[in-house]
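The chain below stands alone, shown as C-alpha cells; this is the form predicted alone.
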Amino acid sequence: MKTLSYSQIQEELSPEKLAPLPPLNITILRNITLEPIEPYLRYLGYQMGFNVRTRFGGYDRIFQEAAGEQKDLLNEETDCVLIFLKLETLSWSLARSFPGLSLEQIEVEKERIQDFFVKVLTGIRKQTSGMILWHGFELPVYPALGIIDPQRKAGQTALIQDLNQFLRDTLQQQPNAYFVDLNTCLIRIGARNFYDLRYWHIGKAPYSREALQEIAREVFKYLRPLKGKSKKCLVLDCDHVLWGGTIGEDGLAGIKLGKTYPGSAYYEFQQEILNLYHRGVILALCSKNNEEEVWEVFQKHPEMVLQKEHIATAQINWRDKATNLQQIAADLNIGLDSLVFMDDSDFEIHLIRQTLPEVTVIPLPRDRAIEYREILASCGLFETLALSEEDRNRGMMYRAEAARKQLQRESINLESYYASLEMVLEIRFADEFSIPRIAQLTQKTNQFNLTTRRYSDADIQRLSESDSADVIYLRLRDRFGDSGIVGVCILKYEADQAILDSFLLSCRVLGRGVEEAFLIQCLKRAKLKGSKVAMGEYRPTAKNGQVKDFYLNQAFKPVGVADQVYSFQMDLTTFTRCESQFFKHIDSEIDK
C-alpha cells in the first residue's frame, strides 16, 4: 500500500466509489484508543473490492462485550473480530512495575490473563462464528530487569512469550481464529516509528500511525484469503529480474546471479519465489527473449535457484507482453485477475496497466535489485489460511495438466481420450481431514463456482455436522498423477426440497466430463435423502459466467429470476441419470 495521508484517503473513499461494493464487517474490541487506524482498513478494503463498515466496543470493555450479548457488535453478519488487549491496561504490574512482584504473585497474576482469554475467546464465539484475530502482546522493547531480564526463565520477556503461546493454542483450538502477530509489525518499522509516547499519555492510543497502517496491512493478510481474493500466479520477466543483466548480450557467464553482490540479490529473489513455489504458488514466466537462451540458464547456469520443473507455463518470446499473459491465463484455465506480474519494464507495466487492468503489477526499480526480495515477500497477496497437501503439490499437478493437453491432441476424440486418462473419482463426505481444503476451495474458486458463497473451516465444520445439510467432496486422479480435492457441494435439506447451496469445481479439471459425473452423484444423494426436488442457482458474478447454462445443460427446469439470482429445478421422482462410462472407477459413499 502507497503511503497516504488521511485526507488522500477519504478522497479515495468517496461514497459514490464505496455504495455499491459488498459490505466487510468488522468488529474491534480493545482495551486502548484505537479509532484513527480505521481509514486504513477501510481503503485496504476498498483496494479489495469491500466497503469495510467498523464498528468499535466500547474503551476496555472486552470482558463485558465477549460475556453479554451484543448484537450491534457481535453477530452472524460479522465477518471478523479484531481483538487488541495492551498489556499495560491489563495488568500493570506485570507490564510495568515486573522487578518488584514475586515468583507467586507474577504466577497468580499469568493465570488470570491466561483465564480472561479463555472466557473472552468462548464468549464471542458463542455470539459469531466471524473470523476472530486476535493480537497477541508485544515484546517489551526495553525489558523490565534490563540485560538480566532474557537470561532468565521467570523473565518479563519469557512471561510474555508464554502469555502468547497459551494464547495462541487456545486460538488454535477454535475454528476461523487466528493469533496476529505485533511484534512482526514492530520489527519491520521499528519501535521508534511503532510507538507515539504523546497519544498514548494524552489518550491511550499507543501506535503511531505508520503503525496502524502496518497493523492495517497485516490484517488484511488474513482477509485477503477468507474472502477469495488471494491471487495464484506469480509471473515473472527474466532479464534484469531473475537475474542481472541480458542473456542475449551477457551470455550465460556474464549475467549476475550467485551467493556474493551483486548476483546474491538474485538468487534471494530467486529462493523467495521458490518458496512461494512449495506453499502452492503457480510460476509463470513472460519474457522477452529467444526461448532456447533463456532455458539454457536454467538448466546450465550453477547458481539457478529456480528449475525448470518449477514452472507451470512460459511465454518466451517478441510479443507484446499483454498478449502473451492471456495465453498464459488460458494455459492455466485461470482468470487474469489471478495473476501477478512482475517486471522492470516502465513500458511494460504500464502497458499491462493500461491493456489488462485485472492484472496486479509489481514493478521492479532496475537499480535496487537488493529489493526484490523484500518487495516480494512484503506484498502479501499470496496468503492462504490453511497450507494443504494439494497446494504443495500444485506446480506439479500444472506440469501434469500441460501432459494432458498433449494427450488431448494426439487423442482421436473426446470419448477415448477421456478413457485414455483412466480417471478415478473419489466421491465422499466431509471430514476432519478434508475441511480445511474445502473451506478453502469456497474461498478462492471463482470461474466454475454457481453461487460463489464463501465458507470458513467453522462454517464447513458446522453445515457437515448438521442433520439438515450435506457437504460433499470429489477427489480426481489419473494416469498422471492425483489432482486430490478439486470439487465440493453443499446440499441443504428444506421439506422434500434439496437445496444446491454451493455446486464448484476447480478449473484444473473441467473438460473432461468430471463436473457432470460430480453433480449426478449429489442428486442421487439428494434423492436417497428422500428429496422430491433439487434446486440450483446461479448467482452471476464477474467471473463465473461459464455456469451460467450449467443447470440448463444438465436438464434442470428455470424457474425465474429474482433480485439477480436465477433459479432452477430438477425432479428427483423420475431422476434416473448415470455417469459416463469412460471414466475407469467411480469410488463414491453417497450410497453407502
Given for the second form:
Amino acid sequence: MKTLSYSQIQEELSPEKLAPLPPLNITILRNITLEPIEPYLRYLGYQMGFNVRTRFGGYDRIFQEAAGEQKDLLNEETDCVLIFLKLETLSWSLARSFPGLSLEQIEVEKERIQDFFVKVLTGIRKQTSGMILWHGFELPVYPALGIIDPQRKAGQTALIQDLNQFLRDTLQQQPNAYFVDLNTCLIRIGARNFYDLRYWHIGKAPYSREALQEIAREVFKYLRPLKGKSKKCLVLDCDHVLWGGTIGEDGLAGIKLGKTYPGSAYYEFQQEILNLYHRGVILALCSKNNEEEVWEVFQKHPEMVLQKEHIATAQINWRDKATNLQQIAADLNIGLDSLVFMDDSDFEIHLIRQTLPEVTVIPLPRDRAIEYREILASCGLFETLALSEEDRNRGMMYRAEAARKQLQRESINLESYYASLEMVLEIRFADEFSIPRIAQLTQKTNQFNLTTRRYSDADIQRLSESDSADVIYLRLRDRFGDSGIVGVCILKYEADQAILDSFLLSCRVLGRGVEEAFLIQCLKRAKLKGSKVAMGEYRPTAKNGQVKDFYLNQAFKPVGVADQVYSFQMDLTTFTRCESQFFKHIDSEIDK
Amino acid sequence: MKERVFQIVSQVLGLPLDQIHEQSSPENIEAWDSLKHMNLILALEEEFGVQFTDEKIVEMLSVKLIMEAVEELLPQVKNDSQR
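The form predicted in complex with the partner chain is what I need now, so please give it after the form predicted alone.
The next block holds the full complex; its first chain is the one shown before.
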C-alpha cells in the first residue's frame, strides 16, 4: 500500500468534508509521545466514512487517567481507547539494563507490571464500555543477553513474551478488549524503518512516520468491524487473476497455475482466497469469458485450489462488469458497499470506480502476480472481531440459498413452497453462547433493520441481564441446512409499554414469512410480560428503505413522526394473531 | 524551494501563508510548539526527500534557519534559486 505524506493527508481532509460524517471518538493513553499518529487516524477514519476525534491522555499518565483524573477523556461517547505502553518508560531496568538484574529483581518488576495491567484495565472499564485496544510490548531487536537470550527461560525475550501473554489473557476476560500485536507491524516494516531514533531522543517519540501509518492501519482493522464496515464478498476476475494467461486462448493445459513458478503465484493467491472463504467471506466471480470454459478449469484443472462449491454466485458473460456487479449484489441480497472487486484490467477498474463508487476496488497489476497474495492479505477489509460458526458456514449457506431459489422457481404456490422448505424456527433468550453473534448482527445488519442501533457484546450482556428488557434471538433451519442465528429483537419495558428497541433480520432469510412469525412471537412475549401496548420505530438510514412500511404491513397504527423517527403502536390487549401454518415447527421458549 | 517551505510551515502550523515570514519562529508564533516542530520536520523531510540530523533538528528554530538547513542538503535547489 502506498505511503501518504502529511501534505497529501491535509489536502484530503477539509473541515467541510469531515463535518457531515458521524463522529468516531478515539482516546489515546500513552507513556510516549504519539501525537503524530493523529493525521493517519483521521485519514483512515475519513476513508471509512467517519469524522475521527482524538483525545490524548497526559504523557506517562496512563495510571492516573485510568483512575479517572481527567474528566471527558473516557466516557460512554468513547468508541475506542488505544493504549501505548512502552517498556522503556514503564521499566527501564527490564528494557535496557536487564543483564544487571537478579532473578528476584526481575520477578518484582514482572509482578509490578502485571498489577499495573489489571488496575489500568479495570479503571478504564469503569469509565467506558468502548473498545479497548492495548498494544503489547515490542520484542527487543537486540536481546539483552545476545545469543544466550533465546536459550533462556529467564531471558529478556522470554520475559517480554510472558508479559504479553499475561496481558492477552487479562484482556480476554474483559468484553470488547483486544490485544494488538505491535510486533506484526514491526516485522512488516523492519526495525530500522520502524523506529526514529532522533525523535526518541529529542522528544520520546519512538516511531517513524511509516511505523505510525502501519500502526494506524492495524488499529482500523479493529475499528472497521466495530463500526459494521467490514466487507462481506470478494468478487474476482478469472483470466490473469485466478490463473496466468487466458483460458480462451491458452487452453486448459496452457494457463499458468500450479506449485512451481510461474503458476505458483496464482496457486498461492487462490489458497489465500480459500482461507478468506473459511473465515466467512463470500466468493463470487465476475469475468468476461465463455462460461463453460471457466467451469471447465474449476472441474478439470488438477491444481485448482478453489472449487465450484466455494463460489456463491458468478456472472461469467460479455456484459459490462458494472451491470454484473449489481446482479451479484442482488443475488446475494447484500449492498454494493459490501463488495470488494479485484481485477487486472485498468479498463474494468476505472469503469467500476466511475460507475459504482460504493464498491471497493483493488487493482491487481498483471506484471506483479507474485504480489497478489500479499495485496489480498494486507487489505484489512474483511476483518471480524470473532469467528462464529455462522462465519465458518457462510459459504455453504449462500449455496443453499441458491438451491432454494431453484426450488422456488419450480413451486408455484407460495404457501406450499414455504411448507416445502420445512422451516424450523428456534426462538430463545440471549445466552452466553449467542451474545457475540447477536452483537455482531446488530453491528452488521443494515437493510432489514428498523432502528440500526449498534451494540457491543457488553451492551447485549447488560440488556439480557436487565429485568426491564428482553434480548431475543431467532435461529432458522430448513431442509437445506442450518442458517444459524439470523434475527434479533430487543424489547424494553417501560410502565405498560413494550418498546421494540431493535428488530432486525439477516437478509438471506427474508421473504418467506420468517419476519412476520418472529414479530408475532415477540409481541406475544410482550403481552405475557403484561404490556398493554407495543411501540415500534422506524429510523430511516441510507440502507433500510425496505422496512419503511414493515410495521404498517403488520397492522401497527402510525403514531407520528419526530426527528426523522416514525413511531407505530399495536394494542396488545386485543392482540391474538398466530404464526402461519407453513412452518414445520416453531420451537420457542419466549411465548410461555 | 522558499515557496515550498513557506507552504509547509503554513500547513503544519495552521496559519495563513501571508502570516509566515523568514523571521517566523517559536518565539513569535504561538502555535509553533515542540510537537508542531516535530510535525514540521517530518513534513519537510517528506517534501524534500531529505533527513536532518538530530543536532540540526533542534537548531532549526526559524523559517530562515529551516531554509538554510534544507539548502545544505539540497545543493542543486540552491543553484536553481540563485539563477
